[in-house]
Every structure is written in structure tokens, then in C-alpha cells.
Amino acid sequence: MGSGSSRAPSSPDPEEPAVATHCPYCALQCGTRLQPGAPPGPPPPSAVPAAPAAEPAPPLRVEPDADFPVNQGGLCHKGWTAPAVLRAPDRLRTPLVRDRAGGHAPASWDTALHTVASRLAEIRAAHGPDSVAVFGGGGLTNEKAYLLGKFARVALGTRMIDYNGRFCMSSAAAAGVAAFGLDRGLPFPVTDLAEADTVLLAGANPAETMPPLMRHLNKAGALVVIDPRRTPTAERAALHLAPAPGTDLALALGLLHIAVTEGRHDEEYVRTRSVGFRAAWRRAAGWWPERVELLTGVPASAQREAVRLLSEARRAYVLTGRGAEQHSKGTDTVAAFVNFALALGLPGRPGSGYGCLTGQGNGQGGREHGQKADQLPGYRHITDPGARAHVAGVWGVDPDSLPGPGLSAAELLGALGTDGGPRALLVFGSNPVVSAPDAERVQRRLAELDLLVVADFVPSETATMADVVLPVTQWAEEEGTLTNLEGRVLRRRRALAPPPGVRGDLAVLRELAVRLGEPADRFPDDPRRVFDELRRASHGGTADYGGISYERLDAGEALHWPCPATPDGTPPHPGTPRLFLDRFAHPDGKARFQNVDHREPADARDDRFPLWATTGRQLAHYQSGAQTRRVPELVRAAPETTVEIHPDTAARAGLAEGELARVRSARGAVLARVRLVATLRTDTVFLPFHFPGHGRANLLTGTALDPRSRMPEFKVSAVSVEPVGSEEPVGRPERVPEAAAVRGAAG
């Protein structure tokens, strides 16, 4: 379904006022209104047949908020069906504790929390605080992300905490901090894009991943898309550049080369608003268009046309997404596109700019307030003595008691159960068995743990492996805040009560902290109290929320961080929707060009693995699919793992449309249904990463990491493709193979 999908608004029940909140999925955080206790409205326009009457009706009716500027009354297929997730047939409603037979038995909350706290205490006493680790999620509210970081560092005393947002936009964050001194996905409102003359999208497919964003991009002038696939977004573009996977960095260097040699760069901007241009240009000078064409496959004429469209536009934007980031050189790739944007004079210029399309619902706020291994609330670095003193003061602890930086997400998961690595893991809001790179290895590492605890609302593939499963609330059942891709802080509001037996994550963290010996008042479970503490902890930091309050948000104010607190008697700070208009966040106020050059991916194609595999999202599903694979309408739209392959490539492999294929890499093999796509490069196949079991695309991906962001290389793996002799299960919802048997003796 495209961005224009809509329904006629239905009349609300006057006895049940609609609740204004936001979609639980991507970082657009589209505005919605939920009607409690109402029957579902008509299905959204699509080719998917109507749901059978036997399916349980959602507890809410959802309508898009026409007044919210990000989605302007639009929703994607996932947003329309979001309430159905709340009544998933396998919704967790009671804690589960693994028994000696290897199964899960229902338990009381007191028993489950006692089991977790006592085992954590035993493991810490025997092996030290870093023997316990915490893994968070980019979908957690700001309050949950903040309290989770505090819980790890204070109640557990561990440095071992990171989150799945490391797999999302960590490369853009690292590049943004280096270039601008500050990382915010979009340093301008989404609505600015509609006024653009030209927008370049590098490695982004919002027509499928963020459909309502297309409402703005469709109003812009020319759209230039860089993607190895001819995606639905590329279909709408004035110009599509299709580089070979892993060559985006060389292409970005080539665009800078053309801008400079053809005199299309902004010399005055470069001189007055930036530093480091000469070193960056020396790298790009060697990447003339014909050399770039030989490596990337993008014609020199198309490169020149892209530069012309950007340089001649009065208002222009360069946007990057996961396709540019999820590489072992992702930070340098994003930096090269930032260099190109700086050379054209776009960042900080009214009506123009550079931005990153953050993916997860709270990917922005989730990394700002303490889930990352190296950060404290307010986007403070954990090694900064001043930052440690400030946050410790808010928390009421000694700064010296705070641990230092820990391991990044992929490294943390890889260290689980090893000598000297964590022996216990608490997972909140993530499903690494499906979403992590080299997924089979991660599954083995989880099986080696002495204790695995998962807080979730459904039995995800990771939860099925847990020793203790804690049922927690979902988006429409809780209060809190999230921060969308444009740095706008939003209110999540409760529309209905959670099922009996289900608790909020804040309450779970409080109970565990108290059982581990912490004073109860140090871990509040009221979202407003937690947010007020977050405000104080972030005060003076890069991501300063000091002037934001529930009262201001509930009054309808649009507040983008930084929004510092102001002295009593003075007007409140209005927030900062547009950054860098006067200066960048470096001490001298100038942006930094980065000295980067192309290098090859970690994998190399050869006779055994002659193709490139790249991964991404589909319209019907989200992230690991733990939510969307429980919505019948979405499952009918995309029921299993597919592999997109060019017809000529398929013919050479002996494959036909709809047949079962085995895709192999050096790490593992995936079973997928063949989809012939004539517009795909003949050297490339594409797999979605939403599916479990034998259909996990991340069975193929490797452990190579970006040296700065620690981003895994999801987007390029050397693979082969071959027929499968007989029908085998393909990526449908199922128990993780052998998980129960492997962990049968635990707990």
C-alpha cells in the first residue's frame, strides 16, 4: 500500500473519546487516533482479501491524525492493522519459567522476579558485574530506554549494555557527530522535503519502509535514488543509479569529484562554513566518473546528471538510509555523502540539508538516553568525567561507581557464554535470534548462557529460548514519550488497559532493582516521574530535553530537541526544529569534511559464492517480524521468505518462479521462495529479514563490523543460489529449531 492509502473517517463514539497517540512501528511515528472498544473499520485498499470473520476483532479502531504534519492523514498497511497485534492469539499473559523438562511453566510474578533476581545475584557474585548483560531495543519509549540504562549501570553495575539500534543508524550517527558535532536523524522537519527541487536518496526505500513519507517526497521536484534494486521508490524517481552492492562509497566519491571538477560546488560555503575540504578532495580526485563506472556499474552520464540535478536546485537534500550504512565501511560511506552535501553547500542552508532516515520507532531517543554501550543520558559520552559527575548526581550515586564503556551489540552477542564473557542476558524489546548478523552463531551463544531473561508481549524466537519470560505491555496500553526521526518528542498515550497479569517494563525494572538491593525511590515506575528525571539527566547535554514536559507536549506544542530548561520567569525554550542554520555543533561552529576512501567489503565473490546478497524490509512487515507476523492480513500479503533474482541468473541456477531455493554463504544457508525480478542486477539477489527458522536472512550475514560505529555488514554477503530437491519449511512462524532441547537443563 502506498502513502496515499486512506479511509473515510468514521464517527467516534461520544462515550469513548478517541485517544491521540502514534503508530508503534517506524521512526515517522505517524499520528493516529484510537477509538477504544470500537469494531474495526473497513480494510485498507489493497489486493489482500478481507480477513475471515473468525479472526478476533481488534480492541481498537485506528484512524490517522490528519493534523499531524508527518503523515497528514496517511498510514501504511502496518499502521492500519496495528491494533490486531494487541490480540495476538499467543499473547503472553503470565510469566513463564523453564522447568527441568525443558518446557515453560506458568509462574507468579513473585516467583519469576525472585528467580531472575536470585540468579543474577549468584552470577554476579561468582563472576563479577560484567558477567551480566542487558540488550535493549529501538522501539522502547524514552522512559524505558533511560531506566534500562540506569538499571544496568546502577542496579547491576555492568558495562555490558547495548541495543538493536546499533544495527539501525549507528553509522550515520558516527558520521553525523564527526561532520556536524551532533547526531539527529533529520536536522529539519519532514515537511521541508515537500518544498525541495531535488532530493537524493542513498540506500533508502521509503515507499515500502515509510510509505507516508512519500506524501512529502512526491511533492518535491526531482527524486534521485541510489539503490542496487529498482525498488518502488526507485520506480518513482527521475533518476535511478544502481551500483553494485558494496560500492556506494566509491559512487559518493565520484559525485564529489564531478561537483568539484565541473565547478558545481559552493566555494564560499566551503570556505566559510567548513574545514577539511582539501584532504577530502585529495581522496575524491582519484575517482573520476569512468573509474567509478567500472567499479559500480553506474554510467558516467548518470553520475553527472545526478550532480547537475542537485547543484542546480534552489532547494536540495541528500538523505541516506540503511543501504548506505549497513556495511563494514558504513560510517565512511555516509561521510562521503555528507562530504558531497557539504561541497554543494546544503547542510544548514534554509530549504536544503543532509539527513538520515532513522528506521526504528524510537531509534533516535533510544540511543540518546543510555542504551548504547558508550553513552549516558543526553547523548553524553560515558568516559567524560563531567558527564559522569552530572548523571551520577541525578542518580544519587558516586561517579566512580559507574562502569565504563562496554561492547557494541554484535560484539556483546558474540561474547555471550564464552570464557570471560557475560553469562546472563536480559533482553527488552528485541529479537536477536532473527535480527542479529550471523544468526546461527548468536543462537548458539544464547544457548550457552547460564540465564536468559526476555521481556516481551509475544513468544518471539528469542523468548522461546529464555529461562524466564516476562509479559509486558504494548504501545496502546502504556504512557510515555518517543522521539521521531526529525528529533520531535512525542507523547504515547494509553488507550486501553493491558490484559490481566501483564506489567509495564518500568515496573519490571523497579521490582528487579529493589530485589537486587536498590532503594525503591531510585527506580520510579511512573512514566512522568521517569521523564522528569530524564530531563534533569539530559540537562546541558547534546540531546537536551530539559525544557520538555508532559504538560507542554499534552498542550500540543511541537518540541524538537535541543530544548533546554529556562530560568523561572522567562519564556520556555521553543525547541529547535532546524539545526545548523547559524553554526554547526563543533566549537568553531564549522562542519568537518571527512577524509575517506573506498575499500572492498569483508566478503569476496568467488567460484563458490558468485553472487551478492543484500537484505532489507518489505512493505507488509517490520524488523524481525515478531509483531507483523502475528497479523493475519499482513501474513497473507507476505507469508514467507522470498529471494528476488534476475531471470537470467535464475535460469543459470536452474530455478523458476515460485520454486524453493537454497541461498548459501560461508556462514549458513537460507530457504526461500524464488521471485523473478527483471529489473534486478544479474549479480545480486535480495532477501527480506523478517522471517524465522530456515528463512532467516541473517543466517547469511557475517560478523565484520564498521571500525567506528560497530555496525555489522548486513547489506553485502557473497552467496550461491541452488534448487532444493524437496519441499522444506520456509521462514514461517515456528519455534527456533532445537532451542528447547539445547536449553532443557537450564532454569
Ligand SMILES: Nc1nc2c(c(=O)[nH]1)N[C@H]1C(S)=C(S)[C@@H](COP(=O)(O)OP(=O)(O)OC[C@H]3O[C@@H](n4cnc5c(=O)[nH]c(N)nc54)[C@H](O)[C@@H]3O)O[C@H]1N2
Contents of the next structure:
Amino acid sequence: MGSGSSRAPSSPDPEEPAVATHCPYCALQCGTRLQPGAPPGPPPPSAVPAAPAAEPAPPLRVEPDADFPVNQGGLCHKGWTAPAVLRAPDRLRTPLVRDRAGGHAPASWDTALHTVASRLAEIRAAHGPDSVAVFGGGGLTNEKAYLLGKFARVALGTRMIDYNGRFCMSSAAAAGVAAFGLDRGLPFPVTDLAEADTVLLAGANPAETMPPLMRHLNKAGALVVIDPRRTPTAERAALHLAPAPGTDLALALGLLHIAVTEGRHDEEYVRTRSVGFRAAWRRAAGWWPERVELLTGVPASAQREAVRLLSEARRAYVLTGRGAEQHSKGTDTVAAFVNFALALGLPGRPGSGYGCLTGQGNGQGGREHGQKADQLPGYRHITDPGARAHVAGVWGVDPDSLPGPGLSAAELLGALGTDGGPRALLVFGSNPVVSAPDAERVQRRLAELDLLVVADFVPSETATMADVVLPVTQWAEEEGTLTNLEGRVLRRRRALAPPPGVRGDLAVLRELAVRLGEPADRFPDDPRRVFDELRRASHGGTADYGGISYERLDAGEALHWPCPATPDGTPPHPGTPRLFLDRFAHPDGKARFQNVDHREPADARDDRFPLWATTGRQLAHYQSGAQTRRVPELVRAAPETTVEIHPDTAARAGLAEGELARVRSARGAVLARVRLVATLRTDTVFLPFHFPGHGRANLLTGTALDPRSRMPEFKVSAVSVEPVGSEEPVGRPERVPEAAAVRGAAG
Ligand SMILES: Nc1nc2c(c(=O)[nH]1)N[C@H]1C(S)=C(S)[C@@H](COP(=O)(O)OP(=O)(O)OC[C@H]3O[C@@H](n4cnc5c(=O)[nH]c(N)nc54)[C@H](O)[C@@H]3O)O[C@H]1N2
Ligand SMILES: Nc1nc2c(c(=O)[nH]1)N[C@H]1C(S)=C(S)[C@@H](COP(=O)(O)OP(=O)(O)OC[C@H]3O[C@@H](n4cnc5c(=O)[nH]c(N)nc54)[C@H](O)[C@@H]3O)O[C@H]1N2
Ligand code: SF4
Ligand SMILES: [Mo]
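Could you present the same protein in the form predicted together with this ligand, rather than the form predicted on its own shown above?
The complete assembly is shown below, putting the previous chain first.
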């Protein structure tokens, strides 16, 4: 296994019954067992020195759950160290309200909630309901995501709600709905991957982003990895294709071209299980291997080998990750990979398929329960009159009172504080000052607001800018459910009491709703009650949770949605671990080939910006780093922003290993430590986006959006690199207060 994923579990203490729950971070949702006390045994295998004694001991020790099929006893470095965030020295323990001097002063909950509710009411009265906006997150439990969407539509009456999943899953979701009539990250359990003969990974690096997934992939036959970088995942591949960033769409069209011209496609499947092949093929006909090679840099022979490995496999999977998806053509790119998978007859065939590797802890559930701008619970569309009537019925409101669709995440952030744009924003579960595209612009827009409210458990860069900060509970202190990348609903369980002064997100939403004039029983704060309401709201929808209950989950049932309620006296629905075996979710039961063609990224390279920058993840940090930058062990493993660059490219720019570089795009400049990587393409550099301040990779990225999914182009920006000539560390936690200074200066 990769670093930090193989620490031997120690024997549990028989005195203390362990609490079975799941890791707070990614969509793999590794099963864990929590016990009181500091972690036993040796530190995880890495070059990291032991923690100095002064660090507060975590209140819990975490053990991987050997019986949970997804991680089978594995955890990554982040999962092992997650309890440290529970006792982060700067954990938020009291509400904070901005004072006249521009600093934060502690306040009682009553004062903080009253301040928020009265300011929201004023702003709404002066500027209308859409002047108040909500930004959610794919890390929120199902219950929180559901109640947040209801809070926005009912208590605030605003259409302005979206969430960070727009930056994550939206392109794969849009392509999946178009192709299959339904979007569930993996329409099969991850354990199926171990039986595969070949797995194609397009723009995914699970060896660093979901290390325990490699247990299953390592058992599979051949891996084919498409990534401009030779990642730890690509190192394990039978075949690594390294296209220029932003050229996957052409590459996928080329793979379809080869499959068809070599007669390797499944004509019977195409005829009986799909429609639209002919138009898709006409596009791909123009993408012969040499043309694809010229554009992508992937040799024609390697393209042919990839098609051979997939088409000769008895069981094969095509999986996409953010590398293929986070583009202004991300939806079409996924569609092109789906077209290729359909031509080979993979989706819906037992032991084969297409899937997208969902990202955040509840990236799947977070996109089903109504925190998305165009969506109501059950994965329903907010413009569908039937959906509105059903959900309004569950909520006890008039369907006509429900607002229509709002702006997508990047557009919403871009509209804040502009003429006619929202004047107030509530953030639950995201840190856009670091993670949103063109982050400098986002920071300026946040500073223009009349009211910024952030609920978080740490002073994230976004919380630092807020007028009111509401301290909330963390994973191990709360109950709820999350839906993992396989569409399996999982229980998060409480192992420890939250610190005094901290409240749950559900309680915060309830208190605010009541202060805004809502009846208290419309906003329950008991997760079980919220889940029971969510079940009814999802009833009959695409993501139907009607038959799922805390009782069934606690009894250990593996329930994948759809899992509808069944009539009294009949057996409960067993859930749906594998979708599409008989039919796809379109009315005619057939999958749709999509008619897509290659197009260029929004940025063009020129003399000023001659390189491509792409961005992504490192093993040690999670997302904006708000949580993992508070774990000393992880900070030692990856302390600052780095830029991976080929030695020849570095030499031309006058840069050497370990020096500080300035990476510049048309949007802004980032400071990053040079890491020479001889296996990288010479036209491409890579930066992780986990660090704050001048180390934010998102100072480079732009706001070009995919027209269908509204996904920003995180994965390709035209840049230059130059030496800075300073030894100053970049993106270190101590630089965080910069955001506060900006906000203070802006009033
Ligand atoms: N350690 C860690 N793990 C995580 C997370 C984290 O922050 N840290 N976040 C979680 C979340 S929310 C997500 S969404 C997942 C993401 O998981 P992944 O999709 O695996 O992560 P990324 O690093 O964003 O992108 C994957 C790869 O895409 C490559 N890439 C860049 N540009 C292109 C391109 O144009 N084409 C192709 N084919 N590849 C390209 C990058 O080099 C990178 O290796 O990870 C989850 N797990
Ligand atoms: N350049 C570049 N930018 C990217 C990406 C990329 O690949 N490249 N990837 C994008 C992707 S895929 C994603 S998913 C986004 C993620 O980026 P963010 O949305 O910024 O995600 P996190 O850093 O996880 O931020 C979550 C915040 O909410 C807090 N939090 C966690 N759980 C809860 C909770 O239950 N309640 C509340 N109230 N707060 C909570 C955390 O402490 C943290 O401050 O970044 C996107 N940005
Ligand atoms: S792979 Fe994901 S869920 Fe598993 S331990 Fe690591 S961060 Fe947690
Ligand atoms: Mo994500």
C-alpha cells in the first residue's frame, strides 16, 4: 500500500465497546471503530518525525473496520490522524461576532443567532428573498444537506442555494443522467472491481486520493491510467497514457474510433441496449489515432493497446475522476468515455461497467437531497410541477411558494455583493476562499457582502472573513447518514460528547428558522426525525430512500439506493447494489450515446503563458486543507504548496529543486516550492490546491464553466513560471489571517 495505509490494527480494549462509524473525509467512507484514548502503537510508516509531546492528545483512537468491504482493514494517513482535528488548538468553541474594530468577539449563542436572523430579515425586507444566499457542501450528512435545502427554500424563500459538489461531481452527474437516465457514482459495489480483467482510470489518482481502493484495483488484471502525470496510480498501471491536460475528449473519441475500425465493439449490445450510436460514431470517425496523437501527445500504438486491453477483457470497467471532469468541457468528456464504454458493451453487464469516483464524504448523498440550485430531494428537478407538489406536501407549504432554480456555485460566488446579487451568504461545509476558482475574486466578492455567516468547527480561511461564525460539531460527535461512492447509505455514529458551547448544524438551522418565523416542528434537529422526513420527501424520486431506516442500517444491512418503501406486511426492499443489469433508467430502458466533439480549453498558451498548469490532490491533505492543515503529522508530511515541473522546463526557467517559484496566469500568481519530476510532460506543471494565502493554486484558475454542468476549469490554465529568490515558506497555516485583514480593510 501507499504510505500510511497499512498500520496494523492493535487489539481492541474489551472494556470499551468501540463505536462503529466512518472516516470524516472522502467518498470511500472507510469503516472505522472509535475508542476513547490516544492512538496506540507506532506512527504510520512515513519519513515524518514523531510528534513533539506538546501536541494535544487526540481524545479517540481510530481503528479500521476489518469487516467493512470497502476498506477491508485499510485506512489512509488522513483517516488515521482524523481524531486530531477534534482537539485542534484553534477549534471553534464559541460563536464569534465581528466587532467595530473589525476583529471577532466571542458571543453567546442567543446573541449570535439573533444577530444573524435579524440581519437576514432586514436584508430580505430591503432587497427581496434572493438577496440571501446559501452555500453547502458535499461533506454534510444527508440530514444536513436535506435540512439546508429546505431551510433555503422555505425559511429564507431564496432560490440562491448551491454547493461545492458543483466543483466536484457535476460533470459526471450531467453526463451520467444523459447517458443512463440516472446518476449514481458507481452503479456497482467497489468490491466488484477486484474481479475485473481491465480497469481504465481516466483522470483519477486513487493511490493518493482513495488509497484503500487500491486493494481492489490491485487484485484486478490490468490497469490503464490516463493522467498527464506519472502518479503513484500510474506507476502501478500496465499502461499509462499521458495526454496534455484538457485533451481527454479527443483521446476518448480516438479510443472509440479504434474500437469501431478494428471491429472490437459489441454490435449486439449497441443495437439492443442503446440508441444514438451512429451520430456518436460519425464524430469519432474524424479522430483517427495519428490525429489524436498530434493533439494529445499519446502515441497511436498506446491508444491501440488501451483499446485492446479493454476489449479483450471479459470483465472491464471505465472509471473517470476529476482529471477528466473538471474542465469547461467536462460533461462532454465524460460522455465520450461513456460512449467508448457503451461501444464495448460494458455498462449494465455483470462484472463490467462505467462509473465515476465520487469525491467528498457525502458527495453522493449531497447531490440528492436538495442543496443543488436546480434540485429538490430525491434527486428531483425543481422545475418539475409533480416534484414541487410532492415535496411541498411533505414540507406542508404551498408548491407555488417554492422558488425556482438559482445560480450555480461559481456564478453564485461571482454575483455576491454585485448590483442585484445576493447581499448575505450562509456557508455550511465549504471553504471557497481556498477552493473556488479565481479565489482572489471570490475573496473580493465575499468582502463586499453585508453579511457573511459561516458554520464550521475550525477557523477556515472563509470563516476568518465572516461577520458571524457558528461553531459546530464534528463527525465523531454526531449521528447521521452519508451515502458513499457506491450509493450505499452508511451510519455516522457519535463516540464522544462535543465540547461545551458547540452545536450541531441541524440545531443551528432549526434555531435560525424559528427566529425567522418558522414553526419549530418544521425544522427538527433530531437526525433520525430528519431522515424519516427525507425518506418521505425522496419517495418516488430517482434517489428513493423510502425503505431505508436507521434500524435497518444499525442491523448491518448494506442498502444501496434506490430502496423504496414497501407496503405494510410485505418484505422490505433489499436495495440496489447493481444498477442497469436489465435496463437503463430512460423510459425506453436504453442508454444514450451522446453526440460530442473535442474543443479547446478556455485558456490558450502563448509567449506570456507558455505552460499548462493543472491542479489536484496530495495524499496528506484534504481539499482546502482546513482540516488536515491542523494535523501536525500531516503538515510535516506536506507543509506547503509545491509545483511539480520537468527538470528541462525548470532549467529553462532558471529554477532548481527546492527553490521558490512564482507561477503566474492571467488571473494571478502563486508562490510554490519547486519539485523536479522527470516523468512529467515538459509542457505541464502540477500544483495541489490544499494551501492558503499566496500558496493558493486557485489564484491561477479561471471561471470558464462547462455549459451543461457549470463545472469550472480547475484542471487547465495557461501559466508561466519564474524564480522568486526567497526562502520564505508558502501557504503555511501562519499565513491564514491575511483573509481577515482584507475583510477588516473592506469594513
Ligand atoms: N488525499 C486526498 N484524497 C481525496 C481528496 C483530497 O483532497 N485529498 N478529495 C476527495 C475529493 S472531494 C475528490 S473529488 C477526489 C478526487 O480524486 P481524483 O480525481 O483522483 O483527484 P485529483 O488529484 O483532483 O485528480 C486526479 C488526477 O487527474 C490528473 N489530471 C489533471 N489534469 C488532467 C487532465 O486534463 N486529464 C486527465 N486525464 N487527468 C488530469 C491529475 O494529475 C491527478 O493525478 O479525491 C477525494 N480524496
Ligand atoms: N484548483 C482546484 N480547486 C478545486 C479542486 C481541484 O481539483 N483543483 N477540486 C474541487 C473539489 S472536487 C472540491 S470537492 C472542492 C472542495 O473544497 P471545499 O468546499 O473548500 O472543501 P473542504 O476543504 O472540505 O471544506 C469544508 C469546510 O467545511 C468544514 N466542514 C466539514 N464538515 C462540516 C460539517 O458537517 N458542517 C459544517 N458546518 N462544516 C463542515 C470544514 O472544516 C471546512 O472548513 O474543491 C474544489 N476546488
Ligand atoms: S481513503 Fe478516504 S475514507 Fe478512507 S481513510 Fe482515507 S480519507 Fe478516509
Ligand atoms: Mo471533490
